[in-house]
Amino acid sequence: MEKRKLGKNGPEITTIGLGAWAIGGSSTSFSWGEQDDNDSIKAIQAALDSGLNWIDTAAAYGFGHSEAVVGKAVQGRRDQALLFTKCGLIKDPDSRDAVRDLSPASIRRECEDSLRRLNTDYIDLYQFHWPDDRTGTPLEESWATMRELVKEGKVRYTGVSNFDVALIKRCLAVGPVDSLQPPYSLLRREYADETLPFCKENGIGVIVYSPMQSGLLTGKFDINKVAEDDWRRRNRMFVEPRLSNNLAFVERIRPIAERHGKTVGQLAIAWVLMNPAVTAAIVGARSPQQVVENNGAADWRLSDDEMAEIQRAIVETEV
């Protein structure tokens, strides 16, 4: 599988990585429903069987849980899994919500936590999950912290998630920016409008997230199929009209990747990948099946015919 180098100084990666965020289970307001630790596992080593060499979690997915399955997955293998994570998302103590703290002692807190659960020395990527806006942080602050823990050998590099570029720019007055993680799909692309070029032109490596938008972009989605604690079913995506208006777009890209032999789960993640900006995907797997097709979108290059193709359907469908 084809690598990238994730940004001006961070390692190389494979073009998709695993997504932890559904293993952490249903502890959570934000989850993904029921998951056997046992089929997570699974999933997780029959990634590493098939090359890919990172994996995505965070301290907030099930409060600890995902990078505890990690953790358990990994040993033994440790040399052939770059570990990234996040922190900044807390459990509130009243309610299965998390809220946002990027205070240092907090960073600190977290990275001692995540390090115990994922049995490592070090984090390979270590990230901001989403911007502070509650605890009145300066981000200055939070950032500074971050860079000590690299001195430290804590972490090897640090990220941002859900990053502006107002906000980049004021981590860079700190110090170095390895990567940013975004939100981007044929159904979310605002990030490529401004962020995305700027992370190319400032050599940061950009892993995105939800390329399948957590699912509608399968090609297989079936809301009578999604569980009643899932988040989904609070989400504007998944809410008619534009739930029928988003699988109506699906119904338009799917001769392309019909012609291909491929998926349109598939065709959405090598469509993400075709951004000169991007560096890989994350890619959320709950079973091998899942991870051995979700491989199948990683040297899939789109033709420019294909690609304006796409783009004619974004726009006849209003997506």
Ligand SMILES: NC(=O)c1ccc[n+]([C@@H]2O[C@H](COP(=O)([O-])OP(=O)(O)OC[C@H]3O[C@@H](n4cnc5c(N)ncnc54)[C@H](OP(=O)(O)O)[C@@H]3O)[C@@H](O)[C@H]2O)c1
Given for the second form:
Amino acid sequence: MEKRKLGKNGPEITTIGLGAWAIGGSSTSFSWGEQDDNDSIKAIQAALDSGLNWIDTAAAYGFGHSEAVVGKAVQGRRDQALLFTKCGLIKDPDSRDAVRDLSPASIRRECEDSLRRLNTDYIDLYQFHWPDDRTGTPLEESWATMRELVKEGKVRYTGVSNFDVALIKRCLAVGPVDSLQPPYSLLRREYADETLPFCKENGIGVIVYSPMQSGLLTGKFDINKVAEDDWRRRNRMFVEPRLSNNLAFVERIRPIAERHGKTVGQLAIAWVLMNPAVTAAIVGARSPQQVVENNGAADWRLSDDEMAEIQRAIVETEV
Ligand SMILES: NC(=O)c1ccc[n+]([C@@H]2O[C@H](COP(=O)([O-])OP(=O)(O)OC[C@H]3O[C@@H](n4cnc5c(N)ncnc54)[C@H](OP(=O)(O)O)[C@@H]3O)[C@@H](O)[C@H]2O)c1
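What's the form predicted together with the named molecule like, now that we've got the form predicted on its own?
Next comes the full complex, this chain leading.
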């Protein structure tokens, strides 16, 4: 599988990395329902066996459970897996929700906990999960803490997620930003106009999340098969009338995938990888079968005609 450099100075990463949100289990208000840890471990191992060289997780996913499962799965093969994780969303003591906290003490505490759960002594890419609009910590102090963690050897590269250009510039004034992790899919294109070109111009790597819109664009999505406590049941993308419109869009683009003997999910991943600012896609999978199928997108380049056909479908279905 093709590898690309993450930003100016980062590691060479495969164009697909494994996303570990769904394998966090059902303990949070943003869970994907029950998940068997054995399936998760098999999925991670299948990803590494197939040549994917990085995994994206976060302390918030299952409040540590996802990191613990990743740590277990990469035992004995740490050299084959770049570990990307995130801080800044901590458990609300009174609920199953997460709250934002990028205060230096909290970042340091979270970093130690992540190192322990991942069973490693360094994190390859440490990322801010969301901007902190709650504790009043100046972003400059938060970013300086991240850069200290690099100097201390606990973290190799530092990135941000869900940050706009103004916030990224504030980090850049303190020290390097190696990557951005934004939402980007056929159904979510709001970062494409300003933020992605800014990253390209400034040598900031981009690893996009939810390229299949959390399952909606796989071509197999059925809301009736989604668990009662799965966050998707309450998300605006998955609620009527938008759900039916999104699924009508999937049917519109299905023939493009089928002409190549591919799935709509593979088409959705291939499409995000066509954006020149995008380094790689974070693709979630809950089983080895899903991993193997999704990898079929990696080296598929869409033609100009196909890109235009997809653009027409976006406009005409108003997604
Ligand atoms: N920074 C952030 O704020 C943020 C936010 C969201 C995601 N992320 C990261 O990005 C990663 C990927 O995003 P995502 O998990 O939301 O979405 P995604 O990659 O668009 O979709 C993944 C989901 O689609 C379904 N799926 C995957 N492969 C499939 C296949 N071959 N056939 C049928 N269904 C398939 C699975 O769920 P079902 O089988 O249950 O349908 C899977 O969990 C996350 O794991 C996380 O690491 C980060």
